[in-house]
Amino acid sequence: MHAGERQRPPHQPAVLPIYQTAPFSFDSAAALDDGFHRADQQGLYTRYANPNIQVVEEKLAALEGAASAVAFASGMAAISGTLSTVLHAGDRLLAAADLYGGTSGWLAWLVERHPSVVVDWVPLDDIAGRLEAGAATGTRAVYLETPTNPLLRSCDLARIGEACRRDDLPWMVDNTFATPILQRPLEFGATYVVHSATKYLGGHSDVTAGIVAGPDEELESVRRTLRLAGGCLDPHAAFLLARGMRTLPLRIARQSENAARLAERLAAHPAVEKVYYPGNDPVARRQMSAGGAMLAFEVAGGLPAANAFLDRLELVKIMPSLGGVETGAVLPAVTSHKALSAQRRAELGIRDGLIRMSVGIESGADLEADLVSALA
């Protein structure tokens, strides 16, 4: 709640102003100096520090057990910020198959301009094995997701931090499913937890931003390649983030609840072939401390009957994002993983019928109504 939000006399608001400025003005040439020198670059350009942008990076760091943590402009500038500043010319960088199609993509564009950095794709429940048996060897960072989008798999974060430790190697979790509500990976060892703010810790659907948490000398390289690079966070942006990561466990809670409901729900009903919910696996369930909001379902009849579905819904919204307070469900294969070609997505297990859904805050009985309706 309150983390970041130091009082600042003489007026003292309950809320933190919203810095809606680029620059900052001095009363001298000197005090000008004396902020080009200060560690932090607080008080001088907004590309550089904002103090609403301070406060978001201040609650992340809190809530995920941190020293520090740097905000952006979205999460896929977080993403690829942290991967530019760990990644140099000729490191092998061990990734997760499983991971959102957004950073797939990015990971693609990389290695297509820069031949020499090299991505083994390791699927999701392997990456442990292959640490533990020294098979990634000249490998320089790892990177995952758990649980992943959109099938909501989970890895084992003990294992995986073990080897990484043996091995001294950096190793970035995006937590965005999870939160650090529900999961924090730092406490298993990872280097770097990374999250699209835009989805559960801004929670309104109203802000896009990207924030990454770690130790304070790896996230000062992070915080240079973002000021170099000019992916910063908008303060007006910030303040609605910091607004939302307020009730983030309150939302996380109720969302959970429904969630949870709802899978129980779908997996009874003769139109689903398979429900993924992070609640119903035994790894997820070790390292989370409720299955979350996500899940995922797969109904009979593939894409017709997948697109028949989301028209027959009223209640929850058609929409390609998640993590807000209201529902929403949407088709993978033909929006976050369409850039992948069916073969690749049929390798992944992405099947045309898979509807993902972001669960909301709404009646739990209200919106298992609606799906039973949409489904019949």
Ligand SMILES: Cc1ncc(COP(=O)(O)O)c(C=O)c1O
The other form holds:
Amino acid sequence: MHAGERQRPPHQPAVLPIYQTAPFSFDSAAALDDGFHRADQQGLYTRYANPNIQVVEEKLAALEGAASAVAFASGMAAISGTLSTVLHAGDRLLAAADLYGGTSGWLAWLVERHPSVVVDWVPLDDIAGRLEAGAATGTRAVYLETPTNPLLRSCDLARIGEACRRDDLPWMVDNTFATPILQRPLEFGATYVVHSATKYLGGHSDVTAGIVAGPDEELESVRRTLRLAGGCLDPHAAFLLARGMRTLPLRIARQSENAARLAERLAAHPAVEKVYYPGNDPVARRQMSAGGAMLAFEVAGGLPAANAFLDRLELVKIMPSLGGVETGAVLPAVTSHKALSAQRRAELGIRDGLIRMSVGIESGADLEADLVSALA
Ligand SMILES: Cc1ncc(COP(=O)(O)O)c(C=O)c1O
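Please could you give me the other form, the form predicted together with this ligand, since above is the form predicted alone?
First the chain shown before, then all remaining chains and molecules of the complex.
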């Protein structure tokens, strides 16, 4: 909670005010010249650095146990900014087949425009085995998500970490769904950990942001990409994000507790065919300190029944995002994974009637009653 909140004289506000400014100004021409020689580029121009942005970067680095972090204007900006720093012409990326649709969409776009970059799509469960067997020769980096969006699948971070260490391979984990409160990929040796901060880190569905954490030297290169490519976070968005991050552990505890309760209730309901919840997955249980606040399920009757269910919810919002204090539900086939072909979705097991739910901080009893009544 305290990381990044350094007191700045002379007024010592308890909360850092919003530095809503694009440029910073200087007392003299000499000060301007000195300023532009500063290594950290603070106090010059918000695309290079801004105190509010620095607060969220220090907070995420502290939470993930990283040396550094770099904030971006969205999760996609953080993912594309980091991958375009890591990948060079002619490189091969080993990517998990199960990824947020925007991430797989960006990788497909990259390969189409820069065909010398190759992406090997590997099923999540095969990544560790592929690396251990030495079958990933020529791979320059590994990219994955765990638990995944939307089927909440998990992969074994310890095994992947061991194989990547042996081959000296940088690897990157999207930790948006677990958050550093429940899972810290860097402790398993991951090089980079990335977040859509729009989700749990912000926590109130009112800010779009992204952030990546990792070692100093690598993050300096990512920061250079950010300064050149320009996807910087706005200071007001950074202020809101820092405010959200202060309550992250409290929200995650409450939201995970509610989600575990709903996962159990749904599994026992005759109208529910299948429930996906990391708390029931032995791999997730080994590396996450609780089951998390995301779940997915299928109701009997497929797409028409899933649509009817969404329409009958009263408390739970129909909402194409996640990680906020309010519970939201959505059909991934028409939102987060709409960009994938129907065949690709079928291969991944994302059925048209799959419902993904982000569980909030409401009363667990109220949420349960809303679900049970919509299912009835
Ligand atoms: C797991 C995951 N990663 C990345 C993103 C992209 O984040 P943003 O929407 O902040 O760009 C999302 C968005 O839904 C996501 O669910």
